[in-house]
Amino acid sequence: MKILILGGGFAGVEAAIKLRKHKYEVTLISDRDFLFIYPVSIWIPVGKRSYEDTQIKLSDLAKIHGFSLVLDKVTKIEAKNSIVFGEDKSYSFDYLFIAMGMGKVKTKGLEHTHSICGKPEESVIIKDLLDNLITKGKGNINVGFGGNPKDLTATAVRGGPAFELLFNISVLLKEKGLRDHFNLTFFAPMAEPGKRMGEKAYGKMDTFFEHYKVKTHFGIKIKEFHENAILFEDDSQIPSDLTLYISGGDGHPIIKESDLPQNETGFIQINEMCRVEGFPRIYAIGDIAAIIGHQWAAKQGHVAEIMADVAIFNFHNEQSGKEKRMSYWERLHIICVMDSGDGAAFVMRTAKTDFMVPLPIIGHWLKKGWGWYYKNSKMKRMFRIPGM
């Protein structure tokens, strides 16, 4: 039996893992040869981790778990007829799990900004340009994310990362001495970002934002990124040395041009056990699937891992004629410490609660501690948590 798994972010690596401990064998194709730990990469920009520490190579976490290894990137995927293409050969399958990640939504001048959800190497970028404006001494530094249009569930939004690299950034600049030196906006074309973490957590959001010492430019839809200024659709403009945004998520190019079956944004449609709609033998992990079940969910690297175990549980007891299955809805949740570099604050939304719980000094400490936790438990050095 061929399983192919294609990605190696974070769905893409549980899925191989847990596919591994019920002795399949089990190929993933990676078009790059590291898992990188996005979460904790907002301290790259700001001197507090490096990019090495962010990653963990694949080809070791191939060797422990005893998955194979295939470095190529995929330019094609024909489901009908089970085979997949890459740049260097073709790959046919039994059995697929998809977990490509997402594509972003194109605004004019774009080019213009940089994203901490990006490529891996925007993070080190974003620290040079960052580092050269805090030698000048002064500057404009915006920081936002937007949506998609098209996205009618509107959960292909990641902000929670903007707000994160936005405080660490003040928190930096005052260490320097220079925070009335620069000039800190937080902007967003939704009338009120980050509302998806729950009316609890948004309600604080201000409190941040004073303490901080962050203005800031919600609800008007953003028409140009320019190389010194952000325009606006109502002709308004912020000035900029320095434009950090994380673009709205969109359906991964390979997958819009591929026969699999898309919502109106191009993410794979799924059913509730994470298989891809009129497949039986394909499933879709992670950004590249469109989230369904609650309004207010949102693509996270923890969603990511929910949705790989439960394909993998229902993969599994299909295999071994067990009819019991597993819904991704029935696990569904925001979580996070949202990270500002002094402190930090724990949040959490269900279908049913949301709150967020301030958490100074300790809450940086307790996210730094996740990020070791994360990358020894991946590496077998140390006991995994269930769900974590």
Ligand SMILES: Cc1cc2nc3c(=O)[nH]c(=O)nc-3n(C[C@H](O)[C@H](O)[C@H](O)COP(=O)(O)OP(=O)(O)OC[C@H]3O[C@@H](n4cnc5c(N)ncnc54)[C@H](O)[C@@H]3O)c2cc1C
Contents of the next structure:
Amino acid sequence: MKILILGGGFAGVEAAIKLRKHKYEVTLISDRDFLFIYPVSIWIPVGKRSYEDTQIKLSDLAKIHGFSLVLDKVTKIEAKNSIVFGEDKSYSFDYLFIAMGMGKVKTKGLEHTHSICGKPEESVIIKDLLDNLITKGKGNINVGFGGNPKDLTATAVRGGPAFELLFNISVLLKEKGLRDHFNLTFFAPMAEPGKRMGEKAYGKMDTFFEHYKVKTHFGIKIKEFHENAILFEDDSQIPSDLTLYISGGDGHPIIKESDLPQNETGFIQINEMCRVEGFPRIYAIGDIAAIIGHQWAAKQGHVAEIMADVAIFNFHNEQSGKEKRMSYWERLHIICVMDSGDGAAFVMRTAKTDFMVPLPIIGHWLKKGWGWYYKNSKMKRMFRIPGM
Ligand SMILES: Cc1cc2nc3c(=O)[nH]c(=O)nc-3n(C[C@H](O)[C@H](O)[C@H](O)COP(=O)(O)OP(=O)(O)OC[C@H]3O[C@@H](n4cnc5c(N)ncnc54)[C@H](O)[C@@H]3O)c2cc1C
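Starting from the form predicted on its own shown above, please give the structure in the form predicted together with the named molecule.
Starting with the chain above, the whole complex follows.
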């Protein structure tokens, strides 16, 4: 039986590990040779974590867990013909797990911005640009995020890392004694940015902006990014020496061109067992899959892992002739430690409740600890906490 996994991020690696636990032969195809631990990459621009330390080599993971690794860029998927095309060769499969993450919405002038949620190497570029501005001693730094107008569920809005980077930059400037020489502005086109974290968390954002001396500009659509300014649809503009912008999530370009069922945004349509609608041998997991029926949910790393876990459970039970199936809906929730450089806030949201608890100092160390745990547990250097 040929089992292929496309993508070596949170979802793909978790699927490979779980499949190997059940002793299946697995091949994982990735266009990069490392897993990037995005949640802790927010510290790269402010110099509190190295780029190298934020990666796990896929070849090490392959050796430890016993899966085959192929480094190739997927260029086309023909689901009906059970074939995947890469830049180097083509791959047939009996079962396919698609985990290649998501694309991003294009806005005019996007090339004048940098994103902490883009290619991993962008985090290092942001660090260099920030260091240059710090050397100059003054400037206008703008950090924001946008949505995808086609994404009616808004599950692909990625706001948390923008807040984290913004507050971390404020703390860094303060540490350098330069905070009063910089204008730091948060911008977003939606009227209530951050509301996905829940009503209670959103209600506390003003306190954060005040504490970190951040100006705000939201509720007005972005018209265009310029080299030295951000232009809005009401013709207002903000001067900018550094624009850090997280675009709304969009379907992966390879999926948009494929014969796989997609929603209006280009995310793969799956059922609650993570199986692709109309394709019983194909699963889609992580950011690439459309989350339906849970208007409040968000695409997150732990959701990607839950989806991988659920997909493998259902796949294995099917192979073993067991009737029991699992739904990722039952385990869906938003959980995040939002780091602010000198502290953090613990945010939790489920279908029934939401809350935000400030965690001064300890929250920062909690997130650092999670980064350490993620890496070491994946490398089998320590015991894995069930569900994490
Ligand atoms: C800065 C930042 C901070 C975040 N913080 C948190 C947090 O605190 N908590 C949380 O739960 N989530 C957080 N997230 C979200 C989380 O990182 C994502 O939800 C998670 O990475 C999704 O996993 P994935 O496997 O679906 O996609 P990814 O991790 O994006 O992995 C996709 C993989 O597919 C590969 N790939 C893509 N295209 C191709 C191709 N054509 N051919 C071959 N391979 C391909 C990529 O190289 C990559 O290895 C954060 C995200 C960012 C960017």
